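Below, in structure tokens: the form predicted alone, a single chain.
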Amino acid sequence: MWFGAWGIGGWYWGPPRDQESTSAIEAALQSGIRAFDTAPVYGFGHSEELIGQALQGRRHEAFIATKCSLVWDRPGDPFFTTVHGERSVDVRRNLSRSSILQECEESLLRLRTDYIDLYQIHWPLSPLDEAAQALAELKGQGKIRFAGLCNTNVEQIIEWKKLTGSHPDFVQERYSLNQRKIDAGLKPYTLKHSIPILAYSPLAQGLLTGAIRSDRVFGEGDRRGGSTIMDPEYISRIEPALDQARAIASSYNVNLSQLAIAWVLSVPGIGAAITGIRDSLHAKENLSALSIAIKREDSIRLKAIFDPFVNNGK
């Protein structure tokens, strides 16, 4: 179980929250979560300076993953715009060498830290000649111990490997009940060859939290809205699926965000689940999920009760 720190940044999903922010990453050590996942993109750095703040004197407890390429404050191939607080914020991919090495740099210092456990490219770009450059540099100088790639495919892994010798040590990859674009060809391939994958969104943005109803109205600053999995009309079809899975997590005595979780990490070849938590509540329920055995025909079930509804975009 991986803490998810892209909620904490005050960026997508509302407002920064930073006391209760602190409190999670807290009860997140007590409960037994050692790895935190974040990136400088979440929050435009203010996720990383929260994670460092809070394990600062506890590093050697906690493996720090975060990431690079996405870019605001320099130049690159454009990706999206957004709005952050009350100005408009051009979000840009950069994975030259340059840019990568000047990342590192900067989110070592918001993260209070002299070394990253795991770095990640956070939206590849073939060719990929100068970023794998970069972060074999940056294992060289011990500035980073692992490398990555998220939101990826099969060929840029390919690609990689071409380049350094060797496959990702991780792959992070979108993954939950209604979402599973990965089945396809991405998640047989890193089974076949032992590359874990790095599951986020497992409770799809908390539309698996069974909370979410179609006449949801989302707050000030909360994007989720946009996302083709809260259309009002995809979470009517929905609900009778989580009802459903609802009754399954009753037999098991724990709520259905936590038999989501338990069911991605069920999932051959999924070697984490990265979680979304905002606040000492959520840390610890969350990490009960991993004392769930679900029960291979209810695992089958489950599965079969949301294929009519997986959606595989944004």
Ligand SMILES: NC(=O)c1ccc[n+]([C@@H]2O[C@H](COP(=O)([O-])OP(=O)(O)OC[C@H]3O[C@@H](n4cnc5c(N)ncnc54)[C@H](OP(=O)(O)O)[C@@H]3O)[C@@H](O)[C@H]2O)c1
Given for the second form:
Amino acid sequence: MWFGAWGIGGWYWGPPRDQESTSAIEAALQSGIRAFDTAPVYGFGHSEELIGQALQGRRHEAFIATKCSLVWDRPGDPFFTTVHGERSVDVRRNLSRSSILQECEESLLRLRTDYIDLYQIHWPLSPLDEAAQALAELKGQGKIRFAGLCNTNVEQIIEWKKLTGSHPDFVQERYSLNQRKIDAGLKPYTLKHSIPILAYSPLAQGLLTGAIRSDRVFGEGDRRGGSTIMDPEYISRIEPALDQARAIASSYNVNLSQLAIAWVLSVPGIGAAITGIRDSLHAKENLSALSIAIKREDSIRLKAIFDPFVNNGK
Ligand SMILES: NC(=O)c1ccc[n+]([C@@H]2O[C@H](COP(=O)([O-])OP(=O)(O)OC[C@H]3O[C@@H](n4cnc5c(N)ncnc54)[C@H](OP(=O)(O)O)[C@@H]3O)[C@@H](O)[C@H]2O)c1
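The block above covers the form predicted alone; next, return the form predicted in complex with the named molecule.
Expanding to the full complex; the earlier chain stays at the top.
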């Protein structure tokens, strides 16, 4: 079970709640969660800073994954424009060697460490030659231990192998009961080549907890409402499926969130689930999903229940 640190950054998920976030990291460590996934763009440095502060003096207890290639303070290919606090920010993609080397130094400073366990290209763009070179250099210098690609495809994984001589150590992709784009193409390839998938958004940004109903009004700065899975009409349609899943969850004495995470972990090829954790309760509950052994027939049933609601949109 991994701690997903996007939500604590204070961008996209509403304003930062630093005290709650720090307690969540503390609770995660106490419960036994060791892996933390963050990125510079999560709060434009803030998520990494919070992780760095909380892990000070206990760096050895954690496995830290962060990312590179999305920049906002230097040139790059336009990717998206967003709002952070009061200001508009242009996020760009930059996969040049020099930019990645600079990004890595900045992340090391914010994370208060001299090495990153897993360094991932956040949104790869071909050609990947300079990025592959930068990550090889960083590995050689001991600044990163493993290299990964997020939001990728088979072509880029093959390109990576040609450039580096080996597959990425991990790929990180969106995967949940209702978001399963990687079932076609990417997952069959990674399974065949034993590349572990780190599944992100296993709770579909909170929808699969059952806490988000169709009349939900998202708070100030909480931008989840712009996603197609948070469309009120879609939420109304998926609610009966959530009710059926809730009944299966009760038969295991767990709640819907825990079952949804356990389902992701039951899928062959999924190496770990990265759940977005914003408070101590999330940390404890999500970790206990690891001990749920979903019966094969229930895993198949759950998939079938959500098949009509698969939504691979934004
Ligand atoms: N590589 C990439 O491009 C990429 C993209 C997206 C995410 N990620 C990674 O994956 C992580 C997880 O994804 P995510 O944050 O999008 O979504 P998620 O894990 O699907 O959902 C997180 C949300 O679910 C709710 N939640 C979590 N545990 C809960 C519990 N036990 N009980 C009730 N509600 C619970 C919370 O919602 P409330 O806040 O409303 O309570 C939380 O903010 C991110 O933090 C990030 O590290 C990576």
